[in-house]
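Starting off, we have a lone chain in the form predicted on its own, written out as structure tokens.
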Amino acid sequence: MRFCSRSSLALGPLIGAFVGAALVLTASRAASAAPCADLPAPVIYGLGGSATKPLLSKIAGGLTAAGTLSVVYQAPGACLGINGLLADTKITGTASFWDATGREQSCTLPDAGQTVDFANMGNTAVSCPGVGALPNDVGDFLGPVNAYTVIVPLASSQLVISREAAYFAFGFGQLGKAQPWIDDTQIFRRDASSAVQLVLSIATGVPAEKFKGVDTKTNQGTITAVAQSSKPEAAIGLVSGEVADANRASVRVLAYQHAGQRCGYLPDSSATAFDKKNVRDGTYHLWAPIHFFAKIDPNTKKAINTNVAKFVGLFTSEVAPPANLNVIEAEIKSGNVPKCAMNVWRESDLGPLSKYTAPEPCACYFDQVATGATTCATCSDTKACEGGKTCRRGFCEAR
């Protein structure tokens, strides 16, 4: 669905010194959880934004059912991640880890604190305070697409907004005069380590540590302090995709115009579908690909760590993954899009756009999982399809 205005600025109706304590979580958490080095071997541990949990709860916990790795991840943050796994930086206090119903379940770090094997974030590394370039013995590797959002209560009357009026709106506050959102109690942002603020940095122009409003801390922070806001008409704030489409009984995602663009776009092809069509074609502007990073042999360009190259593999499809775990099917349910369902790319954050055909393509899959329909014809072998097509996950999909 796209939202046309004559206004650029769509200021109308329809417009509109950082590692250190995050990384320590309370005593009084930590004092009721297990010890993370009890649960069942091998355990990697990661660090880094909050945005992919609704993702690492499907893989992670398939893996706990499977009985192969126990994934312990502490979340204060995307940047503290990579700044994390660069620096050695131990983590302390409590972390959480996914049982194998997918359920997060807290335990607790050493007091000595434990070394982190992953980053995981969904921006690149250089676009991080104090990432310059990545070393060459640190590896990027790249799962599924996700969105980012900007939302309003469900109150609202707003249903769009440019890339001009988000600049004013997050960038001054109410010195910025874009109505409606002229409230700095009403504007909910997060912090400068955080993947969602650092994209609608790059794409407003507003230094990410310098965004108005009230830092809500998480996602869910931000959830809930648009969806309880007293003042609908005037609250906005910031969250990743996939914890916008968990929480649409509670808030609107705003269509989104860059510049250049005559219209705004939601993420998906209607306020109410979860095609994420706009995102797979490009025309929504605001998505990148989630980031692992991990410590890598350089002439092997492979992780070190023999169980962190078996759980990044899973999302570039270099492994198998157990029986009882789809891959796919996890990102999409978990509000991703896998690579193989997308027709652009961008080579880096916000980056142009180019044409990009999987080697598989699974735009049929996706839309089955995603929708629960697909135009495409069902098969069992190849021999049914035609024009060329070939059968993949039990749907005639393009060679």
The other form holds:
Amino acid sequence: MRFCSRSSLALGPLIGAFVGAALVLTASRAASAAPCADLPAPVIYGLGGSATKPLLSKIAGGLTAAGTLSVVYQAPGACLGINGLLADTKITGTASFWDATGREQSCTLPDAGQTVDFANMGNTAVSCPGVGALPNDVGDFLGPVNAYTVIVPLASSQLVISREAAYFAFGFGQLGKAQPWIDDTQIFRRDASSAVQLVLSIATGVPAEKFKGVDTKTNQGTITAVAQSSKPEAAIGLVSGEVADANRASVRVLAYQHAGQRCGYLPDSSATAFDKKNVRDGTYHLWAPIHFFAKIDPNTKKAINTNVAKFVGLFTSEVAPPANLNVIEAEIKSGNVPKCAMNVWRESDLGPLSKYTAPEPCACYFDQVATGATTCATCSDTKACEGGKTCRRGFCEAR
Amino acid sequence: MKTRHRAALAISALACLPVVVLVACSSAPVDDAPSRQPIPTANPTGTTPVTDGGDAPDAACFGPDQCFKCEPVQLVDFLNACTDGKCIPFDNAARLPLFKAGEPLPPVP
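For the form predicted together with the partner chain instead of the form predicted on its own, what are the coordinates?
So here's everything in the complex, that chain up top.
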């Protein structure tokens, strides 16, 4: 189900309640963290989902180390980010920042509230409740591709789930009779503002606000709940792919078989691989690019806040990163797929696919970084590529 | 899906034990892909690639295990593309009592 046709007026109070609850919750944790405003300037403030924290830790940590920028981020939920940006919501309480090693730290926002500079989530804005088309003064900047996954405990014997099984498990709970996922206390969901739940909603047809089960609040909350389940065969949850990758010692990703698909695929070529082969080729259905949103000049389409422009420009390759930060490598090591490594593309959340050839491919580099090996030839300033290939990042890429 | 896969999954369902059938499908040349009418991106009721009742995909486009070996155009073509990767079938008919092949899924309560 898509939410772009919903009335923003009707959902306004609901969104406000979500945001309010999140801010009260975070405010209660604001015990002794140092003021965010005391971080090395310039500081930019983001709001959105928790799915991208592994990526943010590498990028923001690198920017901190370089002394370029301090990124402060609060993660109450994907759609709360874009709604907060559109409504000029001032965030309070505590937020995260990343030190020079990429380690997540906490700081305190001003009591009077802090304006949000950018929003971040794993789905398009129109998939969020209360958001129709973006106004022309808000830009949508694409980051790398992120997979979305259905996970089970390591002790579960299950290896695959179909769209229809997910429909019955998450839409009906016990009443769905989709063995072994029939225990509502072992079905771990998020809420309707979560990117992973929105993606699964679009895939399965279960309305995002009607998922059965226990709300785990965050991606990490789902990992903990699924991994520590006392009934591992019955347990199931939803998380961002990069979070699942970071927790393979605790949970296992199920292969996903979409409607009309003859069988299910993992995001990777195997349960132990990190090659994202099936995402890159389009046989794994549940993926979408990460989105950054910021206020822009409608004429130039550039972010008005120059520091935000520097930040989002790293992901769109419009801004050169500091010498210590390799953005493509950080994206790959976070479990994401840069667009330059994709062989297919789509323009909407779980929309139609088309073949894609990157103007400056990084498929060889992706394989090397993600898996430690590539079949591509190496190259250098003194060792050219053969067969019309182009040397990029030390490998002979297709063009 | 091949008969042996259905049988294996049916036995699995009866025994309440999961059975995994790994399916591999070799890639094939796509330079001779025939043209055809668009087909739906997804079948809401089944697991078999479907058409809209218009021009059916050329039978020559389907390789072993019903993988799609022609140039993909529709979403379902990409999802079922022949690859050397392993995939794992989930038999809706055998495992989902509320699933009725050919019928819409019941509304979420």
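Numbering follows the first chain given and starts at 1. In this text, rigid core is short for the largest set of C-alphas that superpose within 1.5 Å between two forms. Computed from a predicted structure; not experimentally measured.
Thr378 is not among the residues whose C-alpha shifts by 2 Å or more between these two forms once the rigid core is aligned; its shift stays under 2 Å.
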